[in-house]
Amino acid sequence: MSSTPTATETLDVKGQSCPMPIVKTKQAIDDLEAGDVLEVVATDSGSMSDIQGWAEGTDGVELLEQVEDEDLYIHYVEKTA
């Protein structure tokens, strides 16, 4: 049984770089409710630091999960305001 989030929305930003993941997140962050969850599937690696440090320093979005699988970087972020 997995424990992974279940997901609101679903971002592919795979084959995009910095800063068009975090560009593209923040957008879709904006149109959703309190409450629901962005998947965001990248192929960039830096991804992982860069949603991180993007949701630590945004008041209203808490990074529930980052998963690495194979050669995709999926983050779960939760729009808490």
Second form
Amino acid sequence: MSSTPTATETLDVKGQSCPMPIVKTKQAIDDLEAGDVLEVVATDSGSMSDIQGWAEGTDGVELLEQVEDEDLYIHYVEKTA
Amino acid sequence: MSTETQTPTGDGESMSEAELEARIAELEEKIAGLETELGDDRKKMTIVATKGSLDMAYPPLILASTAAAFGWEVIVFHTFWGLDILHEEKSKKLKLSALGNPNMPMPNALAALPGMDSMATRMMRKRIDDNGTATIEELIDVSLESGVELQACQMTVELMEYDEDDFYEGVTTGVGAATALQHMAESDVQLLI
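Moving on from the form predicted on its own, please list the structure of the form predicted together with its partner chain.
Full assembly next; the chain just shown is listed first.
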């Protein structure tokens, strides 16, 4: 078993599709402190590419890991600044 | 002139050290001014939304809310039927046209019959619901919440005989083409939808 990052907060966006997983992730990150890790649980397969693109194009966040678990797409995003 | 010398010859003398320093200071000031103008180098996007059918209402709002999540400064300028997206009542009743839509599972001769637009719209709404796709209202809410500026073109507001109060709270009114153009000129991304 690979070790997944420890999350400070979890955001459930199951059942929601584009653009909501991104929009809500951004809102959740805004409420966190630097160093916190947000776990985003989604069912939208597009979120794999979208969260990655968003994290790359956004300052102050880092995508730590993405896990595909059956129908779930789980993302770990750290707020770095 | 094969070796570098401390003091330049010829017209190089036209700029003394003091003058150079003054010139440098002047340029530094100019750069600082430009940097302030650029702000925090946020990307900027301007979308012009002109359509008011259910399918065409989505792209501007999806792109706008997503860009806002990237921290971009976003303006959506709504004109003509695009205004219906901002119209609180009409936005909940946007329709899909069955006629001339090659993706509809019916020939145009049938699509032209009365009631077909409503049927196509119902089918689409059901899909939106089943798929967990956000409603137009939800997208407007998150867009405004995340700082997107939704503008209603004043000329078409009057042309369509809409009232400022018809629009969602937070919509910017009283703007025209010049405002839109100004934003477009400053934008990294400009889209007409």
